[in-house]
Amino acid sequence: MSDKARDGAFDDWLDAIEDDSGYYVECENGHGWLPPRRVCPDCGSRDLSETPLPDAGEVATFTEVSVATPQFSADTPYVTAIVDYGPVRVTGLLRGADPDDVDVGMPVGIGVGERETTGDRAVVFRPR
């Protein structure tokens, strides 16, 4: 991990993930974001819980980076997916598969790893 100083909310949801224990946050009516969230931006409801994540969630799109800005040039080439998980949708790396192997509607677990180049955190998906 970097020395950086921690992004609040962000690394809080960041290490409930590395726990196994990752959520998001739903108001009554259903609709689903990621922290931090006071109001539902959907329905205006300020009644929101957090609701684990489900174990896997489906590649919805992805792209793979070969050219990279120079903050991430040692992470190339990699695969930059978003993935669904019922409500929300989480974006992130995807590693453990060759990028010709990715699809959309590919099963994927959630876990954190480093950037190549910054060593920052960053949300992390392998196929399951």
Second form
Amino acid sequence: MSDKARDGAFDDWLDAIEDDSGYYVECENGHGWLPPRRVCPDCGSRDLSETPLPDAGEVATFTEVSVATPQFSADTPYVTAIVDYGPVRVTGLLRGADPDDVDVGMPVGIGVGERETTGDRAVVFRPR
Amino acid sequence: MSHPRVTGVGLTPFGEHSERTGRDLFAEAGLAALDDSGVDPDDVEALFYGNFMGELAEHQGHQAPLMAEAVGLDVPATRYEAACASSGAAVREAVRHLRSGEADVILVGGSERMTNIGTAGATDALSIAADDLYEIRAGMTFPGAYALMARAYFREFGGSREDLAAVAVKNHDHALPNEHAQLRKEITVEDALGAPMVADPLGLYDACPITDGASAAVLTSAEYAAEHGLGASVAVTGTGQGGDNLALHDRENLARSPAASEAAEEAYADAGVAPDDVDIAEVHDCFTIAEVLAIESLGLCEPGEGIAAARDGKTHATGETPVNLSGGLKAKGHPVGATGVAQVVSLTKVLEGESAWADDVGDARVGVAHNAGGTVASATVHVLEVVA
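Given the form predicted alone, corresponding form predicted in complex with the partner chain:
The next block holds the full complex; its first chain is the one shown before.
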């Protein structure tokens, strides 16, 4: 890995998930987003607060990727999923389940894992 | 309002030209468009040019002046980048300039060199249309993103891989007589279902190929076309653009493309037409599911009904509203930055009666072009009409 600068709010967010204290940012109208956000793209509110990410989310959609970018070549095949946490959704790798057993609505927890190809950190969901 | 005319069009063959530089590809298309138009090159006032991955594929930024030079023009030249909708955005800006009287003659076009970096390199380059932090780092690829949308669509509205295969079969059939198309090969539903998976539920035949190629069109004001006796019979009568959150997970509905719906509503209102008036469409079928989402956003089908359109023959050349007579991105090929203008080129030819499908669609008067970027965070729609 190159000696890269941290991607501030994103890496802070991954750190928090690693510490089991994941969060999202929410405006007073209940719109949820991933950081960093200074303004809600839905309603323009600038009153955003960090809110704890619920313990478990549900798979909204998923795919098993067979043809990957070079940065994921050794991870292939792998499952990428979008998981619904109520006001916010998160995209991540889904591990710990046979792809044939994954389905929409499946409850999953969130953590941080390593990309096999590069060792870079990645959001990883696992079945609950 | 006087509508800008399409006075000349040009394309390279779409396909694998891995050893041809971007500047050479664009020179071929641009010179063909200038020659086709009959416009004096000295009258061209600007180049609006679309390109997406030039920095990654050719280590070449600042491409627009290079491309103007390649076609022998010394004019202001600007590159438009909106992922796969780059040259659709260039067309829109050209139309607005021509309408406002800022200019009378603009060359629009685009090009992309992709096969020189291989499948893995192109997959990587295409992926950067997504959110790097929150999508690409979670393994999102471009086919993967559309696979996520396809599964969400199936979940909400029903549909199957067979329905998607029917889109691929149709577009391959349409491409057979297109001499510019990359994949001129008849396929069957069984071929599509038996092809290797790329990102389930999408297989290889659900995806457009990786393509090198360029496109160009000379757009002029109606007044200029009349004064110079150019006899251009096709005008761009409506333009629209829509935007959405970049990351797919931030969309309210994962099975819809509202940016394209907004672009379509704006373009239809601009042209004074309704979806029922549309005779033919060229839509952004980078994946089979994308054509389904596109025809729903264009109002050619109700939400949830687009999945059956190809299977039922509605969108075939012989059907009610032919879609992608060129073969679409799926079979014609998808040199990303060239695609938006290539759609305008294809529609213009059909509306002028120059199409292998003329016996089926010879009386078409209204065409619509739908160009989408990323997972449709950018979309442009243009209405083209026969006006003379």
